[in-house]
Each structure stands twice: as structure tokens, then as C-alpha cells.
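As C-alpha cells, one chain now follows by itself in the form predicted alone.
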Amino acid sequence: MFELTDSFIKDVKDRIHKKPNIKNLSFDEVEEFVRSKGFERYRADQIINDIYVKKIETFAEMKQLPKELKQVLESEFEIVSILNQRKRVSSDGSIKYLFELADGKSIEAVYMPWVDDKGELDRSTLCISSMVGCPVACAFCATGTLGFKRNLNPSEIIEQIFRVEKDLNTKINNVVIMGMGEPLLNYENVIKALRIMTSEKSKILSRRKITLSSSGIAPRIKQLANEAKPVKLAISLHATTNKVREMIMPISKSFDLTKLMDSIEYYYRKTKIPITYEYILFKDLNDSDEDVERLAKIAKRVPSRVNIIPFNDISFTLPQGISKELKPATRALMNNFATKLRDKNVAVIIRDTFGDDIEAACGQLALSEEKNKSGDK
């Protein structure tokens, strides 16, 4: 169970929306604030260490700081910006978290444990959200049915990691930004969060342990390539022609495969980081031999690998149009498709799904919560 007390939660809910969260400040901004209040620069490093390394949740607990500075911080900022709302534990060990934000909206994160051949925990991955809802509206994604509510700020992005680590008393080894939302459409906040997360001062994660998943916002992919600490990039591809991709991913009408591949080649040239292509296999839609040929050509343009992903059922969203027609590929079809790609010297992994028994589809738990709040059945 969570360690936050009922009284602390009530106090946070009463105050959280009234003051900015200090985790929304860059480390330079923390230092600027401290100095503007007449305190020494090194106090900023103490604050940063308390928040990000010790994960202190109230300013009163910051024992190294003078009383006057703690009072200033207390009057100006909050530290906690999200609260644990619900969680679902799967038989496969994965856990889906629902978090409540200050404005009452909900987001999700999914904890995925990876075990070795001996059945022991090898590493842990956390899939986190970057938005409430999503404007991209992919036909296969439950989050899109929520519509776009708002962007998450840096503190709300980072705290998903902190809340899960505290609940499980563990250290998250890898983070994938592929939960609710399109991270490259929330570029400023996501990049600020990444800079904080990958800083030597925060000790949260190495950039090599972070993957950002995008539906293909070509100009932002190029912008990301020019960041000082670029992370691993995963592209939600899911089709090998513009016609099919536009059917299931409307964003492709703005950034077709030509523009997307141009941005991907730029990303690799700048960063030398191999690309991951995510490919949900749908029966009779993107599973032909011609798709194998085209996907192999795409994968060979820069060093990359293809993750073939099972389709999570979204029937609970009452899908319409093309969403209603999507059919999952069988395991045999996925294996056959992967074999044909491997025969063309493409690196391929067939991904297992996590949490089939715990409202696993992206956005499902948040959508359920929204319906409960609105009285929809």
C-alpha cells in the first residue's frame, strides 16, 4: 500500500493547485530563485538533492536548509503534483497505475518487470504518460477516444516514476514515454523533464535507459536529434504505405512516410542511436508479403529493429469506422511475418503483451475513470 497518509493527501489536494510545483523548474531556475531570495548558491544543490535523490516530499523534511529558506519555499511551491488513485496488479507481474492530477484529471503508467531464465527480476521498465488524453487519435488506441485534455508539465511526468518507485520500494531501470499522449506534441515540457531526469544531479536515469515513442512528428524528431542528450527513439509505424497509415493514423496526412523517413535518417545521422519501429500486426491489413518487402526496406535505411506488437482489444471504447474493423493477427501469423523479415536480415522482436487481465490497453483505465466521474455506464 501507499505510504502517503490520508491527512497528507487531503492537505495536498487542498493546496496543490494553488502554487506551482518546484519540479517544474530547471536546476538553473532553482539556483536563480534561491539567489534572488538572498541565499547562497549551494543551497540550490541541497534542494535538488533532497527532492530528486532523497525524494523528500515536504520542505519541512529538508534538514540541511535554514528555517528561513524552508519557509520561503513552503510559501512559493509544492513538491507533490500527482497522487495515487488506483492500481491493477496482473498475474504476469505487471502493474497498471492510475494517478490523479491536481485538476482531478487522470493519467496512467504501467510497470513491467522483466525476468531472466531463472525467474528472477532482471530489470524493470515503466511506461509513462506525457498528456491527459491524446490529439493524434490513432484508430487502434483507446487513449485517442478520450480526446486531448491537456499537456502534462515536467513535475507530472517525473513524479510517475517517483510514485511507482515508492509504492514498490524499487528502482526503475528503464523508462519508456509511450503511455497516454504524443510526447513530441508536448515538446517543451517533455524535454525539460528529460533534462532533469538525465542530469547527474538528479541521479534518476541515464539517457540510454529512456525511450521516447512518437507517431512521427517529423519536425520535432529533427529537433530532438539536436538536443544535448538525445534519447532512444521508437516510431509507431504500423503500416508501410501512406494509404494504410493514413487510415489508422491520421497524423500521417501531415507527415507522410517520405517526411517521416527523412526525419529518421536525420536523427540517426546526428545521434548514431539505432531506431526502433513499432508495428502492430493486423489481420488482412498490414500483414502481406508486400508489407514484408516494404518494411524491410524501411528498416534498412538506418540501423534499426522492428518490434512486432499484438493488438490490444479496444472494443470497450465502442469503436467506429476503421477502428471497428481492425482484427488482431494470430500468433502464427506474427511468427511467420517475423520469420520473413529475419530472412531479409531485419532484426525483429515479437513483443508479449503485459497485463491482459488488468485493463491493459493504453488509456483504458483512465477512460473507465472518466466514465465513472461523468456517470456514464
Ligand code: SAH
Given for the second form:
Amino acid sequence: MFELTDSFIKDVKDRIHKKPNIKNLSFDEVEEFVRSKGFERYRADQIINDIYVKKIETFAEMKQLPKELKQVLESEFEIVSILNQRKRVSSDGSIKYLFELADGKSIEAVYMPWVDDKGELDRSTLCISSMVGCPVACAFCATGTLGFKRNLNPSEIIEQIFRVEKDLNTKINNVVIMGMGEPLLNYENVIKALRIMTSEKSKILSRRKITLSSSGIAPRIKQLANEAKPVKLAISLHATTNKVREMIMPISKSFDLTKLMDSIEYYYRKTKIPITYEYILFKDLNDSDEDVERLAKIAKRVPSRVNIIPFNDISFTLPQGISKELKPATRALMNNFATKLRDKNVAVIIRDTFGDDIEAACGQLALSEEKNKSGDK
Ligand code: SAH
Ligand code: SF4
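Shown: the form predicted alone; wanted: the form predicted together with this ligand:
What follows is the entire complex, opening with the chain shown before.
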């Protein structure tokens, strides 16, 4: 299952996080470091190219660098910060990866291949995490029940892509920051990772191929709009009234629908990028004709698309209260709801339940891992 040998894993485990990871440095900071040690500026570009384009994982392999610089780098930095721990392949082709961090915590990423009519791989999307756990604690979400453990640093965010590309010997075409965690509550590290990923020098991805999903941290949405390279924005809406939204997403007590929509309008005005609204359809909670009316109004405020998402029922992991009462809508109900929205000229898609059989909805593999660990004690 691992593409790395056991001895390599042990070696890396012994080394990671004993020193700072070089992928946590912006490219300006790499340059600053190189110059501070008395080397010429172009050496920084060689290091960046070796790490991000050639994906070299030891300084010793950086052939163009002088020996002295390699030694300095070796003594100050690490390159690898996460390890493949487990992966589960679903019958639909999606693969759920569990990664181990240096402090023993786990995060997940989900690989989704899209095949064309001939069965050839057309493009691939990787869903990556931004935190271990999540402080937002939405009633329907397994990651939320883990609580907040810690923010991921830029190297841990970026390396999820590298680990999967290496494991599958493929190039990831799209990235969605939709795994564990609320990216806009780890703003600084997520932005640093995005700047590295979208840089001309790293050649990882264009900003048009990246989607950031948020539960709606209004001030941060405005901040993101002002970044030099804004990405696509998906908003976990899931309700059309403050009352219902507050029941299932406690964050809406801080940022209600008025504040959220204000920030979304700002985002669109600034970036001209259409918004995606994510809407888990729950039976008898947010599926009425009035919801259709209100959702259509919301969706028309700026150019947008609504993704109707089947609820991945995780009630077995959830605490008492509203979580236990959430029920998935049937396929027929979802089709019906989507048709009514389309009749109001709203662009709607019903999301596939990619990876259903491997618990692909956010947080669940890492959750079972946590449980195993506590069971071991
Ligand atoms: N924190 C961010 C990104 C991670 S959650 C956010 O909330 O947007 C990614 C998506 O998975 C969100 O749209 C979230 O609402 C959805 N999700 C969480 N739990 C789910 C479940 N049990 N079934 C279906 N979708 C779920
Ligand atoms: Fe956090 Fe998103 Fe899960 Fe809500 S849905 S608890 S914001 S990861």
C-alpha cells in the first residue's frame, strides 16, 4: 500500500519536524535565506525548482547546488512533512488517503478521477484538508465532532498533493480545499500555501483550478477577494433562513445570512468569479417550497451555481441533539428540489456520492482512525 519503503519511512519519521520545513517558506523567504548565507539569488530558484517541479525530497539529490549550500540547507531544514499512512480505494475509482503528520495526528485527502466516454482518465480532482479537526462544529459533519486539534502549516497543505501525485504517478488537475477544517480560520497558512501553489515557479496549479470551500467567515471572504490571485469560492450554505442555519451551523450566529451575502457580493464584485453554493438536502428541514423560493433569491444575487449534496448520514458518530434528527433526502426528493430551482432559472447540479463506500465525506476516515487510537489505550 505504501509507495515508500519501511526504512525510508523510519528515516523520514526520525527527521521530520526536528527542523523547520522548507516548504513553509515563501519564495521571497527562500531567497532571503540563500542570500543571508552568502549565496547568489539564482540559487533560490534552483532550490524552488528542485522541490516543487522536480519534487526532490532530499537536499543531497539537488545536483546543481554547491556542496556548502547543500550542507547549510541540510542542517537547517526538512523537506518532507507528511507520510502516507493508509489508503482505501472505492469501487467508483476515488481513493481516500490518510496521512500521518510528524506529531502523530492524522489528516485525509480524497482523490477523484473523472473518466471520459472511452474510459480514459480525463482529469482528476484532489480534496485536501486545511486543519486537523475543525472548531466550527456543524451538526452534520464528522470533522466537527473531532473538535479543533490544530492548523495545518503550508508544507502540510501542499504535500497532500505531492504524496498523491507520487503514489499514483499522475498529475492532479484540480484541487478543492474541502477536506477537514475551515480554511478561512487558518487564513495565513492557507494563503501562503495558495501563493506557493499558484506561483509561476512551482507550476503546481493555476488559481482557476483551485476551489476553497468555507462555512462562511464573512470578513475573511472579503480579505480573500483582495488577494492578488483569488480562487474559486464555494460556500456551505445548507439553509435559507438564519433560524435553520443556526441550528446546524453554529458559525451563523457570528455571521448571519445578511453578513454572509454581503461578503459574497463583495467577493464577486472584486473577482468576477461565480460562486458555488453547497446545499445538503435534509428531509423535512431545508427542503420546502419556501426554501426553493429563498434559495433561488440567494443564488441570483451574484452569478452562481447550486450544488445539491446528498447527506452522508453519520449519525452514529454524532452527539445527541439536532445531529441525531438530521435525515437524508431521497434521490426523488433531490431531483424534485433541483427541478423546482431550475424552473426559477437557477443553475443546479446534484453532486455524485463519490466514494460513498469509503466514507468519503469530510472527516470520516480520520475519525475512525482517532477511535482506533483511543480504543488502543
Ligand atoms: N469547512 C469547509 C470545508 C470543509 S467541509 C466548509 O464547511 O465548507 C466540505 C464540505 O463537506 C462542506 O460543504 C460540508 O458542508 C460538507 N459535509 C460535511 N459533512 C457532510 C456530510 N455528513 N454529508 C455531506 N456533506 C458533508
Ligand atoms: Fe468544519 Fe466544514 Fe465540517 Fe463545518 S462542515 S465542521 S466548517 S469542516
